[in-house]
Amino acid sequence: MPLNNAIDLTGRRILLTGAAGGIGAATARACATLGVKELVLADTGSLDQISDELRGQGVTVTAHQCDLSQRRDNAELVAAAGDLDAAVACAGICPLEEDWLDDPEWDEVFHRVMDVNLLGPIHLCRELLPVMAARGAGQIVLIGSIGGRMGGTSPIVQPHYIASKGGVHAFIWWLAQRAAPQGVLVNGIAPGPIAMTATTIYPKDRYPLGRIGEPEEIAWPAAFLCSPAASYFSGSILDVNGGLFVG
């Protein structure tokens, strides 16, 4: 007898920060395709260009343009969204500009990253889990990195991009203990070095593959992991990066 497919979204609400390109815009595209009701999408920038292909394709969307750093943002999206199945907070920066030895502004930039890549899902979880557990379930998948696994893989990657990230990782093994008991499955995802602007250098003759990876090939595990296919994860972090990192 033929298993059912339960990669399938239908009629689950999913919210995905940082949706407005990369990663959080390629796991909006795999979520409707598997037949999601409705996607609640967060950004600091413009999501009119996600949200009107989204539509023209039948799903419902909601869109906020919100600062996903600070607490009040993320409190006023959540409450707005109401009840969710599911939640992906693909919101991260990268500079890659600052030299941590000589900059003098270095610092303020350190702040900023960690409060965008570690705080804001921080944020985003203090708002999600409260809901979802009165509900008795949901899941909720953070997007670590390779950089948390094995302190980066180029030199032009700075220690504060790896310090928030082996935070998040961090954080995923913290909260996954004390939300599973609730009924609220939390997991990440660490890609490797992935495509998402034409000024990102890695050595890709380093890699298994022979290439970096594309948004869309972290964007289909966010979506499984969104899926009742992943009933019985909770505390995992999947390492999709092309077999650079084994461990």
Ligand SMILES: NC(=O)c1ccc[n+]([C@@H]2O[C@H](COP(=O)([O-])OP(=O)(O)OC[C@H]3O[C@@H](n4cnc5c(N)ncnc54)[C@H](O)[C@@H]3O)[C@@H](O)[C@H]2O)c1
Contents of the next structure:
Amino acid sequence: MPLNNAIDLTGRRILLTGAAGGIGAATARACATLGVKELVLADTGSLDQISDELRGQGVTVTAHQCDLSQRRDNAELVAAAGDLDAAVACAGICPLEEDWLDDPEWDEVFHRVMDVNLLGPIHLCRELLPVMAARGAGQIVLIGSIGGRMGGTSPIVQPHYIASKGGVHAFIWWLAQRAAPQGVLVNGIAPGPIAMTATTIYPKDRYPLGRIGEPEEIAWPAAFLCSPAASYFSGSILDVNGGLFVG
Ligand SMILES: NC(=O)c1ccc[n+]([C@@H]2O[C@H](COP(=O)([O-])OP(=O)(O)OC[C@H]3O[C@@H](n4cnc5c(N)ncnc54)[C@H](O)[C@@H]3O)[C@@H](O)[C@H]2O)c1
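Provide the structure of the form predicted in complex with the named molecule, given the form predicted on its own shown above.
Now the complete complex, all chains and molecules, led by this one.
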């Protein structure tokens, strides 16, 4: 195999969910740096800022404000996107307020977390897989969490989030086995604590590298998993956590 730079997204069309958030926007920027031709961005929040920034770099951008916990929104998004080379599902929530032992609201929040973090990516893949399989190619990246690996790293993270991310990991393994024979690669990333747009919930001094991660440190591996360099990855979940969890 020739030693060209295979971490190159030149000419590619990639869908990013949660693109208004920290990791999603950083992934969009990483893809742009690697030459992506077109990005299809989706989020419940406004995508104006990141879209303008990327267009300024010559990337073709379409933006969809939608609720990806809903199957219909995922169906409309993928139908509007057309042919895609890859997709990264970054949309997610991590509510911290309700206490799972006592709070009467907790069950409702549990269902919302599951809808956004687990059912949403499943809905997305239900739409993506047939389209990518018809082309015989495609790369799907789901964002899990170190929480799904080892129960979380912060005492205030709630079990609905942990269970949802463990579910994402199991779903990656399930889908990867079914998608690979159709030419579609399904992989994931399990980030450790990353600086969030909304809040920082992690005590930094607990960590082997003495700091939490930056969104870019998840974005580059995500862009890599969308590239030709990742052509033999299927069912892998990359642990990107600064040494907090090894195993
Ligand atoms: N930041 C961390 O420490 C960390 C650690 C492990 C895993 N993760 C995961 O990485 C992903 C990205 O996290 P982040 O740090 O960028 O968080 P973030 O809050 O900055 O971004 C998440 C984005 O998802 C969007 N979103 C939420 N619900 C949605 C819905 N129903 N439909 C469409 N979009 C929706 C939000 O509007 C937001 O822009 C999430 O799945 C998160 O669980 C984050």
